[in-house]
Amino acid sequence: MKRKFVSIGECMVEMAPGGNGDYRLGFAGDTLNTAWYAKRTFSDDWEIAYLTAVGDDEISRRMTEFIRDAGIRTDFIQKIPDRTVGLYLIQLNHGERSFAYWRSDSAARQLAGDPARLEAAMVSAGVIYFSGITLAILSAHHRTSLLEAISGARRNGAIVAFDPNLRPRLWEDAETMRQMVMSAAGVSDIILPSHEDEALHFGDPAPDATASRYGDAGASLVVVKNGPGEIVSLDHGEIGRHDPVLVDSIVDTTAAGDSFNAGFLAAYLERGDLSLAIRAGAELAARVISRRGALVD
């Protein structure tokens, strides 16, 4: 029987610069990006599934079809009548991206509204993956429901991986964001933060501080991404330092962290070598940021 990797979150319509002043329509979102790269990096011993909610309109149908065509299971995608999906537009400035969003009525905000569906998706899961954005788009009640379901799956043997992916504009306030992210860390085994965000919103002076904070929350493994800087890991209390993979030309940093997470998790869960896994994640991210868009063949 194949092992199951379940990624939970929001997929959106992506309008990405095409390079000639035009925009290309695609589908992406942090946890979908990781699922997409996971399908390409995990061995055939794994099946990759995505849990979200979409509307009942044409663009939702096209999104679901896109995910299915990528080889990702879609049977945990709920269809909600009279809703649609969110949209974002990427703006680039020398490779660095900024975003404009239209997502206030996104169907994905209801992804944790059906506890039975959550339980069915997580039954027999080998890995459950989610992010701070997954939590940010939910109501307070649904955040609790999701964390309870994830905690239950963890007790049943699932490995839980979490990327804090701090986006304060999605939250009611910064304190709620910090509290919920640390609550999520408390039900997670592997945490994959980015130091730049953690320094800004938690005040961590160095990647070591980020790693220690999440280790103190209960994670057995923390890998702190740090852009072009040194990557720091905390494995059962032991600090490790790892060289980044440098890129000659950065075209688009969209999905850098998402692809790192997929490459790292695939290598780590299948081979068990932490240093090699971090290298695999960094190499995949380096390839992704050398191209345009979130999803790079």
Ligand code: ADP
Given for the second form:
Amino acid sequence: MKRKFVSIGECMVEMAPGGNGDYRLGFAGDTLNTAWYAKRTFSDDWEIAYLTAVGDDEISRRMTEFIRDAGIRTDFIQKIPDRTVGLYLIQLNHGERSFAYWRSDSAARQLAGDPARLEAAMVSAGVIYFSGITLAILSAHHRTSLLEAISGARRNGAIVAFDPNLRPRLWEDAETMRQMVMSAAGVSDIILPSHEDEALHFGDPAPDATASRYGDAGASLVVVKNGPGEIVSLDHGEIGRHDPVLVDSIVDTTAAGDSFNAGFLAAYLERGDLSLAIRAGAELAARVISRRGALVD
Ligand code: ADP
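For comparison with the form predicted alone, please write out the form predicted together with this ligand.
Okay, now the whole complex, with that chain kicking things off.
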């Protein structure tokens, strides 16, 4: 039987500026991006599934179809009546990109609202992947339900991978974000933070400090990404240092971390060699940032 990688979170409609004042409609979101790259990097011994909630309208149907057409299983996508999906718009001002979001009432905010569905997904998962954004969009009650379901799956043998993806604007306050992220770290085996975010919101002076903090929370493996900088790993207490992959011309860093996570997890879970897996993650991220857009074929 195939092993299942279940990614949990929110996919949004993306409106990206075209050349002539028009906008191109796409679909993206941190955990969906990782699932999308996972489908392209894990071997056929794996099934990749996405757990989220969408509405019951036309754009929700198109989003689900997009995910299915990418070869990702959609069995755990719940339809919520009278809701729709979130949206973001990429704005360009003299070549600088910024993002405007409409997601505060999206269907995905209910993704942990059905305990039976959550349980069914968890029972089947070999690997569970989620992020700080997944938690940020949920109510306090649903955050607890999700973490309980994940820790139950872990007790039954699932491997849990977590990217803290710190986005304070999505949280009610920064202290809640820090507390919940550390609670999530406490139910995770593999943690994949980005040092720049962690330095800003936890005050870590260096990637080693980020690695130790998550190691102390109980994770057996922490891999700290750091843009173009050295990647630091902490594997059962042992620090490792890994060269980044140099990129000649960076076009768009969207989904650098998301694609790194997919490339890393595929190589690590299939072959178990940490250094090779970090190299695989960095190589995939390097290719992704050399092209425009979150999802690069
Ligand atoms: P995030 O996209 O989550 O903020 P990072 O910026 O830390 O994450 O980048 C994730 C990974 O993407 C890095 O570990 C590295 O492998 C790759 N990467 C990002 N920026 C660069 C860069 N300027 N040059 C080379 N690799 C990069």
